[in-house]
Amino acid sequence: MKRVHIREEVCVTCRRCEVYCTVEHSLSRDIIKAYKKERPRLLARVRVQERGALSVPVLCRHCDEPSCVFACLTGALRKDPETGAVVLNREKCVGCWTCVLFCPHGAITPDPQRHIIAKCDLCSHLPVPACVANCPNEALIFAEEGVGA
């Protein structure tokens, strides 16, 4: 399965991954409208954490044994048997945040305005996730395990 791999040694905290994730998942897919007009604004499914000179993009790792899926009370999260991605059924999510507590990577974000979670969906409608496609330093790479990652 292709996953987003992180190379924190080249991340410069530009946060373009957050911006392009937000835009890609917005209604308009327009950067100005997504940030200035759409309310409530969608949360990025990736966020950059900083500590001193170190910065690390945090996003769903689509684990082989996903704790979030096992913890999900409503079955809103499931592992897609074809792609291996952990996918969210928004209709089933009740915003209990149990998955947030169980995710070992801290990669699931509660969206209290929508009462659901926000997590990486690998931009399944695109050949390459928006965060990866717009990372200027290739701090994010979309590849099979062990291939260029």
Second form
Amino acid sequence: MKRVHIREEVCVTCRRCEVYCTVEHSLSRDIIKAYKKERPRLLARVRVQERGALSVPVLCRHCDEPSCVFACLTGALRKDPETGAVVLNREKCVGCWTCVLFCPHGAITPDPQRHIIAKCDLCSHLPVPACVANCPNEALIFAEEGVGA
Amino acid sequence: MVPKYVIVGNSAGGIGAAEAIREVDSEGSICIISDEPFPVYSRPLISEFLAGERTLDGMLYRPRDFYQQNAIEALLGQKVAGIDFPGARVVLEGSESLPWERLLLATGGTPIVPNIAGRDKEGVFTFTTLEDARRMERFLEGKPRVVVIGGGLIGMSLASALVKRGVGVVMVELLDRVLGAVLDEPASRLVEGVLREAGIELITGQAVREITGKSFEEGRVGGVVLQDGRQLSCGLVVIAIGGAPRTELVKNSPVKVNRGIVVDRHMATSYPHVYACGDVAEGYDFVYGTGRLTPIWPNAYLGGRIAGYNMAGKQTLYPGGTAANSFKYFGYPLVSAGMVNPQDGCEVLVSRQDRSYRKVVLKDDHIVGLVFAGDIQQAGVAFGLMREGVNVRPFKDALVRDDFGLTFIPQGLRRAGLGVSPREMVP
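Mind pulling up the form predicted together with its partner chain next to the form predicted on its own we just looked at?
Everything in the complex follows now, all chains and molecules, and the chain you saw is the first one.
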């Protein structure tokens, strides 16, 4: 399956991935409205973790053996058998945060205001996820396994 | 029809097994039997049901057509009377019987009801099934005060549901703190603070000696008497002191039972072609390095999944599970996993400020337990290191930092974890 590959060595912590992820999943898909008007503000599903010179954008890995899916209490998370993506059914999520504990990447974010989790959906409605399309440095690459720089 | 796979139990473990079997074997017939009449639903959500936030449809763990889609025969509302192991047949109530080639026992747990005087009165409940929640519902209309006996996981989720319903709750816990089995003391105190803020009356170090009747209706709950003689009036009593493996089907059988059904790393019992998983089984606990009861939903699903693979002939090892829970009482997030009350020879790292608390328990530089409260976003990273058995010595002090995350993990390990293969790195 196609995944978003992370190249931390060229990530410069510009956080454009976070901004474009937020906008892409907002109601308006407008950067100003998404940040200034829509409340509660959406949480980015990719988060850049920074420490000194190190900078790592972290987002759902869509694992082959997804601990979050196995742990999900409600059936809200499942692995799509066709695409391989780990997808969230927002109606079924109750915000128990069990998946947050079981994700070894820390890639699932609790959204306490909405009582559901925020996680990457690979922008399934787009040919390329918004974070990848707007990364100026190709620190995020959308590709099949083993295909890289 | 001779079902190839017979699964007793229609919850996380049984469904995990059925799904794994279907990944490997699309042909072999599967039969799931449950004494509950409902399609598989999320048991932890019965508190949301009671709170009036979810209906059965909103609690379904799989779509209604799950059984049909996976060619599973579901005998729901059907009780198993017994199991004939030498004859390899499950005997259903009403004399019909089902032969099996592979059998999975995923019967779950049953609530423990201590011998309290008056426990047979109308208005005394346990709280583990949807039916319990439905029956309790009718008693809540007049908003009676409710006494919850037990400050464990079930008592907690029940109490939060009752508060949402506007019902007054008194919680009586035998130990000196709530959630004693899954939290350490500081974390218990944090939860207790949250409960009291929500208006729950908490009585610790006490037990209910007697459940008394109403003055003009002796058969119906009117109050309780505590060990110290205190009397509390109430209209409802819920006994939530814990569960026990539901092992009645394997009593006096060739299947080896300790506290729960004993299984190996393939989830196989001591009897050929018979497997067990979930709350009824003593699956491998990687923290203690032995089989133990670890009755939580995620372990039931994963154990069931491993059982399913092995039943269908795909040899797979259960990686093990341990007690691991996420709590969110009245919006306050808290997670715990493994050994939170450490034994001798463990190293404990703690950080604490305001309403945030972190604790990591190490043994020989390996994580064996953790508590994250307040901010839990990165708890999964620590729990992942714990499950993988990673030696954390080089970065252990970072584990309880506020900004702990993947950036503190050595590069090779971090990249492997994120699925970054060397080929993908920039030359």
